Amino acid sequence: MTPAARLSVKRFKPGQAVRVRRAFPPGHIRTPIYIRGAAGVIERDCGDCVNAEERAFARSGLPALPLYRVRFRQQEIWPGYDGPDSDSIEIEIYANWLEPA
């Protein structure tokens, strides 16, 4: 990712809503299958990460991508869910993987 494409990378606030990408790229991929296309809402701003998706294809994982902590109900993930309402899954995911929902 060059700077200038780091640069256009959305920054989220814990609270905010987002969806994940609905993507299915090629290879090793550090975004669960399952949780593609789901909404949930930003936990925490866990700072800057090396992309692990490209180090998973042996380069340098630079510049850095934001990543967050991001809570998903159960519910939404897993039709026919008969758990509480309150059943959560937290997913740590790259910024380049979310969007505003």
The other form holds:
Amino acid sequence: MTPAARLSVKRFKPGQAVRVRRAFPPGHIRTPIYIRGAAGVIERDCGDCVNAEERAFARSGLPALPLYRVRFRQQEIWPGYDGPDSDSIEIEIYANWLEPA
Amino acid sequence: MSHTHDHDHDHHHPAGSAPQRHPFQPDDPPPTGHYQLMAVALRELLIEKGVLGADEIRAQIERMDARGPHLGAKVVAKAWSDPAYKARLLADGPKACAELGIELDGMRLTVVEDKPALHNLIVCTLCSCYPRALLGLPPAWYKSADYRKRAVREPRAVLKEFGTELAATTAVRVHDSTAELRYIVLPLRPAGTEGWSEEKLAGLVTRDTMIGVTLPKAG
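Follow the form predicted alone with the form predicted together with the partner chain, if you could.
Below: every chain and molecule of the assembly, starting with the one above.
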């Protein structure tokens, strides 16, 4: 991440609507492909964590990034999902992958 | 039929060979791989330089091997018996485990609670992240590509294959363990266990109930 991108990392609050960036960078990425581009809601702020995507290449991973648990509706993620509307999935996502929705 | 290796494999038989015959196993073990060699070299160097003793390494392996689902079961049984403990466990997993003398060595444990209309299921789609400090080594199926793919996409079908059929009014919440947190499920305390001791309750709490693929049952 460039220094400018670091400065633009936003803080989110529980309940806030977010969208996962639809990006496909190379590397050891912790945001699963199936969730990229999806809209969800912040479930909780997990505090700041060393960026594992940087650590994977023996870099420091600093500054630490906010990590969030984000809740998604299963019916929005999988076409033809076989289950009620109330089914959900929660994933930990680093702040650099999230945008306000 | 004995296997000297632990990976699964299909049996492909050359044309004309007897189909019931298992392929011959080599008499000698396969050559040591690069990473195995590097691990051995690192261990030998650490000992040679006096950084670690062989007995310290052995003791740590013993410590890791001693970890298993009985630790998680103790935590769940305590939470079932003591509402104040349950609240502390949900708020701060590692701290609540330390109260029971269980040290998680920096693992960021998150406990997700089942409710009468909510069932939780744990998976790691990217690799096989698992709360080893509390449950020991993960089962082979947890690491399989099938479980990892299907638990997120069709959790109800997966649960059914484990014998767990949920009412359509019960929401399923899947937790994909992708980053820093590790999860266990706090299942609902089964009916018919009123007045049970924590020890007796812990006997109902299996590894699979804490991953969320099955439900604890009282008999």
